[in-house]
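Listed next as structure tokens is one chain, alone, in the form predicted on its own.
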Amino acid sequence: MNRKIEHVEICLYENVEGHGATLLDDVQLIHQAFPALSFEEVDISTEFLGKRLEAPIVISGMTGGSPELGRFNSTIATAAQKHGIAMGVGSQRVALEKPETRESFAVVRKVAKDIPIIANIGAPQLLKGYGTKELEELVSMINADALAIHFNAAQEVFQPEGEPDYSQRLLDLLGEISHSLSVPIIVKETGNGMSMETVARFRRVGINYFDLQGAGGTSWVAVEMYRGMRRNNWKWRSAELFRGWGVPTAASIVEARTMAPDSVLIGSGGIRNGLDGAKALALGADLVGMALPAIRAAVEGIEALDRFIGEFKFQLRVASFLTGSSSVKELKRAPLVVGGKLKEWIESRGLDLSTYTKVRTRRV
């Protein structure tokens, strides 16, 4: 079976999720009795990547590849750009490598002609050779707004035929690239999370997009198990072991915006809905990011997928309205208790709370 259609199967009919917490929970929005605005007033609007977007939403990029995946991602764009909200593509190696792939990521631009599109890559490429002359082929292959560069040691480690090489030099060659391309470069985990040591190390060589793609949402690493299994791979016992491995979606989004006040964060993994969106901006995330209920909603159809996004927007300015907030901005701002692990989770990493909340609170 072609690996793409795999993950994308195994996302769909295995238990690929919620193995561990995303600690978001733990997070309490304050509600205010009175509101002192109208929900009309409410306005979910903002601006990514030079480009305006009805709803901060970012479908994060899970397909491409084939005939079937191209039909995946020409629904997710259709509602996308009918919804005005930023999407991505799955890993675009496969149409650098065999070009009668390209229509399956090309069609994304075809459909959605107003939209941020977001190109895609393994960080691993870097190290074989992928250089800026490809990654702006990558780029104009979907006339994309911003490059991601996945990194997943975890699951690479765990897949089969993996190459988990994450060694200094790739670091050196995010930097190079970062100044050449045409295009911003977000740095992209898939489901571990990112570390304010992690953080750091990017921002060091230029990097100011992050999606951080924390644990508790899909584990990909427990989607290697599953190819494992299926080929008595000798990985996949261990594999079971590290399913839930990571750094919790809300905790890494407290962690990246210490580290990087100024930067764009997409706070990602296990946001299922607009209550976890609000809560994911509320508290250090700029954008919010999900793929697996989107992909499980387009298989249904377009209509499913149309209702699903429109139902996440509402429920995301009902969160809005009742913490009293007309904006994102103002969300952004919300008060809002954090307690249980999260709160146990930033203490022990020697963060202040108090101090955390000035951070938060002066976001531009």
Ligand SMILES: Cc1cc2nc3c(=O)[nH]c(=O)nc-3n(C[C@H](O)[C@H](O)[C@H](O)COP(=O)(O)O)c2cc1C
Contents of the next structure:
Amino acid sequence: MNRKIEHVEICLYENVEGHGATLLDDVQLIHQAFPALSFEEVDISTEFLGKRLEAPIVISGMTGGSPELGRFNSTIATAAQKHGIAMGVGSQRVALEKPETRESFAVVRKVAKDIPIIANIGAPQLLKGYGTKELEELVSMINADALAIHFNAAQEVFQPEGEPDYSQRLLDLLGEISHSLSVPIIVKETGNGMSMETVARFRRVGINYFDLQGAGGTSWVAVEMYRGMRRNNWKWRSAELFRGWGVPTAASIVEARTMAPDSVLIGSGGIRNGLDGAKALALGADLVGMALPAIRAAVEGIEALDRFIGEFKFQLRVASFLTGSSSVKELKRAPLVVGGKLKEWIESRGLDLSTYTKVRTRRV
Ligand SMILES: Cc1cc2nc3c(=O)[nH]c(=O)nc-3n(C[C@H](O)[C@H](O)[C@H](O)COP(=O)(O)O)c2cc1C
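Form predicted on its own done, so how does the form predicted together with the ligand look?
Complete assembly follows, chain above in first position.
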């Protein structure tokens, strides 16, 4: 079976959600009995990559590469365009190797003419010689507004046929490309999150957009565990041990915002509803991203995805209203309480929690 199709099938039908939590449950937004606004006034629109979004939401990159997977892209693009939110496509490496698969990506721009669309490629491909020319091809294939370069070290190491090469040279290449590409580069994890140290490294080579994809949502280590079990590959038992590995999403937002006060941060990984989204924004993210809930709704059809996104936006607006926030900018300033493991995490990383919750630099 084609690897991508197998990945999608496992994500749809197996238990792939990370055992480690996002730690968003340790964040509480403060209810305001008198919000000093009417619900109608709440406006959650925002700007991303030079375009206006109706809500600060990105459907994270997932599919493309065959006609079936192109249909998922088309469904997601239709819903994203209708709701005025951004979307990414899955890794386009296959489209460089097999030009006949391009249409399964290109369909996205045909359906969604106005929204930001994000191209996608795995970081290890840079070491294999993919340079500005190939990356520009990925961008022009879908008329993308940005290119996500995904970092999936934990997945590669457990993938039966994985090639976990993340040597220093990759960072140098990333720096070169970030200065020559026609669109911004978004450095993206795939479910294990980014730490302060990682964000600092990327910042030093000129990266300003981070899609954090923390732990607590889809675990790609778990996905590879299922593939390993099916193949009787010895790595699956170790994958089971590491399936919750990573920087939890809430902790990753705090770490990244501390290190990159003026960068664009997408808070993602295990975001499942509008309340998770509101917490991620209040904690320091500029937008929120999600993958698994979108594809699980898309497989049921466009109506299910439409309903899911509509409810997510409603929940985000409710959280804004009840915290007395009339805009994303105000939500990002809403008071919050941080407790439990997240508090411990922040303190043991040497950060001052009360300073952080007061400062939380915001872009919007
Ligand atoms: C079916 C599926 C396919 C994915 N394919 C890609 C991919 O090609 N490139 C990528 O950067 N991330 C890929 N991801 C990872 C997601 O973009 C995201 O980082 C991860 O699933 C965590 O988010 P979630 O908890 O909301 O699912 C994929 C996720 C899913 C569920």
